[in-house]
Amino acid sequence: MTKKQEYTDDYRDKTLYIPGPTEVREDVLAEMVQPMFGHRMDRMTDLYTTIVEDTKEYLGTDNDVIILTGSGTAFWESSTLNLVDENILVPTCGSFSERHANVAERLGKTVDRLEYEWGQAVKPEDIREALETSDKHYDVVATVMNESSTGVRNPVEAIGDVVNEYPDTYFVVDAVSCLGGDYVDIDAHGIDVIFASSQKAFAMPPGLAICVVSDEAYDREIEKGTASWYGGFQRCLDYYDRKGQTHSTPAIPIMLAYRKQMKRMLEETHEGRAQRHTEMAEYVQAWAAEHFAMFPEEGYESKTVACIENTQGIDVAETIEQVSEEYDMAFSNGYGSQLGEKTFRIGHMGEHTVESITELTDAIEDVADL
């Protein structure tokens, strides 16, 4: 049994470059220490609408925003709830997209994955010929953007294009550990419902999930008469146009940091927020291909959590721990048993640079004598 370790307030700060949380900027948690105020007062109406259409303005979508206090796991939940009655199509590459498809088993849904080798990225073409060969009709296709486990980006585009070819057919993303700094556009390609985590490229601390619900799929949880209480999108949207709020208290303190971080989203931009991604994923991928290389699929590299592959069989567990004792950084090692000392991962998210990451590099390159 796990006993008590007591929480002090001696522990060193350690600049974070794992795939999640990220850096958060001082101004943003400041937000937090605000007095308390009730959440149906007409100053939570001002703040949740604000953060709401800001979403909206910042992913450039026509779609209903929803933000509920929780982890982004909660709309993998929720969006099987709400779409599924019996068939689900999920595509696996890695873990995250693997615990997807469990969630779904769980929820006693028939999942059928369509199976790919960690590092490989998922093909549109692949999910054409699964839809089109099937026997069975399936309520919606489900498919990880950015697999952190094995940093593949996946095509998302063009497999909504796909999707939407089958009108009875829903596409979810789990969009976790990218957007807000990866591009995506989320109308144009028919997602009809994706989803999020405040604490990863939105640079926001944990305790917020962010889920974009196109008007298809809110119909879609209406027809079937059952859905998710917590997270379904006819309960959460309906209390939203009637009162500007949530329907159960949220985490207000987050949600002020998440206000005052998203203003500064929005004055970099959709597309700004994405270039500096792609620029420090470009970085990390040049870095690692003269020390290393990358563990992706060439093409389908993450635009946020690179996945390196220990070709130097360094010590990837002894090199994170001195790098963080001798320079307060903190990365990760490969993900789960498969992965482990195979590779490790460096988070380029939310509000670092390719100076800030650069930084990082240096002090590998130095620990593991490179």
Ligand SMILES: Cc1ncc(COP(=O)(O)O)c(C=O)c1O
The other form holds:
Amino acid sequence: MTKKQEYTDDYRDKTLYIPGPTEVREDVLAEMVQPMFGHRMDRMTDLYTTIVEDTKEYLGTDNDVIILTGSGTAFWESSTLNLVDENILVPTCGSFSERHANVAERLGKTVDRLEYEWGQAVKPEDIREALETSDKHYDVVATVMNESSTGVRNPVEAIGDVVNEYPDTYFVVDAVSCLGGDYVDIDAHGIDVIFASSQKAFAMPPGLAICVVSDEAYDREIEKGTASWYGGFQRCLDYYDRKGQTHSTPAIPIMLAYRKQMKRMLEETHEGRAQRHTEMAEYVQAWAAEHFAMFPEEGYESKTVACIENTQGIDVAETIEQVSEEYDMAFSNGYGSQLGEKTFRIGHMGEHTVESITELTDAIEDVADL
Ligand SMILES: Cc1ncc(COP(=O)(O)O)c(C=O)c1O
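With the form predicted on its own already on screen, would you show the form predicted in complex with the named molecule?
Every component of the complex follows; first up is the chain already shown.
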């Protein structure tokens, strides 16, 4: 049984290079320290409509946006409850896509996995084949855009184009660890549902989940007849339409931080942030090629999380510990027992820059004697 470890007042702050939470700017954090106000006050309508409409503008989407108190996991569950009667197809290529499949199973759905070796990307032609050859009707194809455990960026745009050929099959994308950093044209590729968590590439505190929902997905939930209450598309969006607020009490301080950060994101633009993330990804890939190797299949490397193969056999746990002790920087080991020491991961997302990432790679070089 886990014993209480008393939280104290004296922790040394670490610069976060983990795949989330990531660094949050001081002025964004400061927004959270304000006198509380009521979630049914006009001020709340101002706040919520501002962050919803700014998010739509940032993402360049005509679809609806829900900002829900909770984490991205909430939308694994609610998108399944809202859209899937029976069958869901989940290409699994790492731990998070596997968890998406597991969530659907726990909700009693019939899950067909399309299994990829970890490190490989999901291929649109495999999705086409599965949709064409299966004797089942799939209500949903659910794909992770950025598989944080392996550092793979799946081609959700091309997969979306395939799924769109099947009008009664909805396309759900888990973009938890890349939306806000990586670029995706949601509307052009018919992505019905795409969701993320605030603590990743949005560079906000954890506690909010962002979900973009197409009209078709909204209608499908109504036609289906049963849905999630908390994360029901209709409940969230109708409430927004009528009152410009959330159906239940939201994490107001985090929404205040969100407003501030989203203004910054609007200034930088979706394309601008994607460009900065591409530069960081390219920097880390070149560094990895010099000292180690990238783990993902070539051409499918993530823009926000580098998963680096430990070809030198360094002691990953020890290196992480020393970099933390000597440099106050935190980066991650490989995911789970499968990749624990075989890989390590650098989160280069949110407000990081090539310069700040270089500080980490310099520290790793120093500690691991590269
Ligand atoms: C790809 C992916 N999906 C889902 C999740 C779950 O997100 P959260 O912990 O914010 O619910 C994570 C968390 O790291 C993730 O990386």
